[in-house]
Amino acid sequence: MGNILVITELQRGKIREASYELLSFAKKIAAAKGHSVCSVVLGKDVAAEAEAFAKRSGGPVYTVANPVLENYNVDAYCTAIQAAVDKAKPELILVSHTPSGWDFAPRIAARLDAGFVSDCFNIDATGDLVFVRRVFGGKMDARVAVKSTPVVATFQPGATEACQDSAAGSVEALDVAIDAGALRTKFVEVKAPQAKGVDLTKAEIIVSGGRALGGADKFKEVIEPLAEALGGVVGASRPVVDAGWLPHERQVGSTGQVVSPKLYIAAGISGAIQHVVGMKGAQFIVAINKDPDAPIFEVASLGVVGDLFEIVPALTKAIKAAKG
């Protein structure tokens, strides 16, 4: 029997969502391979924390704490996760794919010569485990399978529902030495965007556009006009922005904004895994795509399969001449 070993992270002192739902993973495979479950927190004043998730994990939660890990410090993490490591001996190691996961994970991997897989949205452990992610901007799946042990995957945040279990587990304190004057970085400030003329995250309708737009000028033409019949605001994907047809301020997804309005219509937009991330919250789903196989319509509440050039204006046609 092996263990599964998850690595939390915090977010203003408080365990991130996404940490429950790498646990909501680790039980599934656990229940599949009789494996056990163990996690790790760290930061500063850690016990509080620790014992909210110990309530949902049903094993043992290891805690680092100590001052230097109050923000986040690769060489500090590294060093906390390394210690979790030698307690757990784990064979698998779950991590958040998020800015400071996809930093430290794969220095642990390396530390530990392990097996190392990213991006995952999904696993199989009806067999040998099978990691599952998406590929070419969502346009297929890639189901990765490795041979040797340990293994470190990280994990979309949002791509499983968080673990709601109760379960009563243990914490137990590792004693771990961090000289912080032998960390090669140091944390300086965090850096919050300003706000600028739309907040997403208040939106109650968002219309949100993809690359298969084509131009910022199609935007104009087509999404805005939308959105404004409906009283709502445009939104688009990260490869929208990326080309620089609308502001960051703009991008639904892991890497913009994660909203949760009443409803919101994604037209041209394929579906992967970090826009859905940020959208799937929404009380009412529309995706309009050319592509019957395209991932948006697993999440969507209602799929339209056509040319968004021809929906959307009508659609918005309708919608003014209902209003009158």
Ligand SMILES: Cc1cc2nc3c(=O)[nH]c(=O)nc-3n(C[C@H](O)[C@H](O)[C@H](O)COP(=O)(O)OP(=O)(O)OC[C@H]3O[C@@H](n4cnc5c(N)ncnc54)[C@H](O)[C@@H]3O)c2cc1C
Second form
Amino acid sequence: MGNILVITELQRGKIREASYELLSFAKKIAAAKGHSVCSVVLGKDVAAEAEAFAKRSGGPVYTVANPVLENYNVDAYCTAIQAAVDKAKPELILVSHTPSGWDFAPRIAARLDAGFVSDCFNIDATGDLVFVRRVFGGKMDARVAVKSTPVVATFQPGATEACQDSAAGSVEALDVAIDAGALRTKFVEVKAPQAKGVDLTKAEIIVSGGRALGGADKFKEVIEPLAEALGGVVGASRPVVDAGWLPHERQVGSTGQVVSPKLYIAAGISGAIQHVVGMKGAQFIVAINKDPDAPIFEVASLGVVGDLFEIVPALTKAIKAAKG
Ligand SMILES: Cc1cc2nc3c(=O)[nH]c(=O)nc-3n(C[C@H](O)[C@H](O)[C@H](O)COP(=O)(O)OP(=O)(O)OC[C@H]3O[C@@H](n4cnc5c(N)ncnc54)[C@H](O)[C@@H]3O)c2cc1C
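If the one shown is the form predicted on its own, what is the structure of the form predicted in complex with the named molecule?
The complete assembly is shown below, putting the previous chain first.
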């Protein structure tokens, strides 16, 4: 029987939903393996959030409160997390696969000479603990078992439900010295994004296109007319934005917008986990993809296997005809 340590993350002073999702994974593993769950909350003022987390986590919630932890700083975080590791002596350390998680998780693994598995979206705890991660653009799932301990694993935000349990955990403050003068990086500022032309988060109907469109002109020709016919707005997957076909405000996914429209149409989008976490909250999802095994069909309410360049214009025509 060992410990699992959940590293929580604060955003604007509140523990992120992703940390409660880590807790769900931690509890699933703990139940299967007879482990105990403990957690750590880092920040400037953390007492209230740590109490809230303890009420769902059970077990000890360690806190490290220090003004230098108000904004993310890798050196300060690693020092604070090391203190929690020394206290909990975990076999498994769970981190969210967020920009700060990408930064500190491998460093913690290196410090501890631990096994490291990144970007997981599931676990299988029925036998040896297996971490599941998507590879080759979502075409295959890799199942990874780590033979050594401890293990540091990062999990995709949105990969499971947030833990909603009621529990009676305890909060314990750790006294950690962090030498602000010795930090090799410093926080400069948070830059808020520019005001948006379109707010996808408020849209009731979104028609999104993916890499399969092949260019900005095809969005105008194929996707925009359908969005217009339905009274909706155009969204996109990340490669579309990376290629400069549409601005970032149109991107749906973990590094774009998280949307919850009544209707979401995904045309030529494979359904990578980073896209799915941004749109799986839609009430009705229509997926159009020529690959019957595309992962997008796993979350679709209605799936159409075929060529979007035939299906989308035909759909647009039918909707216009029905509207008269
Ligand atoms: C840290 C990180 C963050 C990320 N954040 C995001 C994010 O916020 N949002 C996001 O979307 N992605 C994000 N990604 C990228 C993500 O992993 C995928 O690479 C991306 O979502 C794939 O986009 P796609 O589905 O458009 O392209 P592809 O994966 O290339 O899929 C194209 C799909 O189109 C289908 N297709 C091809 N031709 C046709 C046709 N004629 N008709 C019908 N179907 C066709 C193919 O079968 C395929 O399924 C992120 C990745 C990382 C590592």
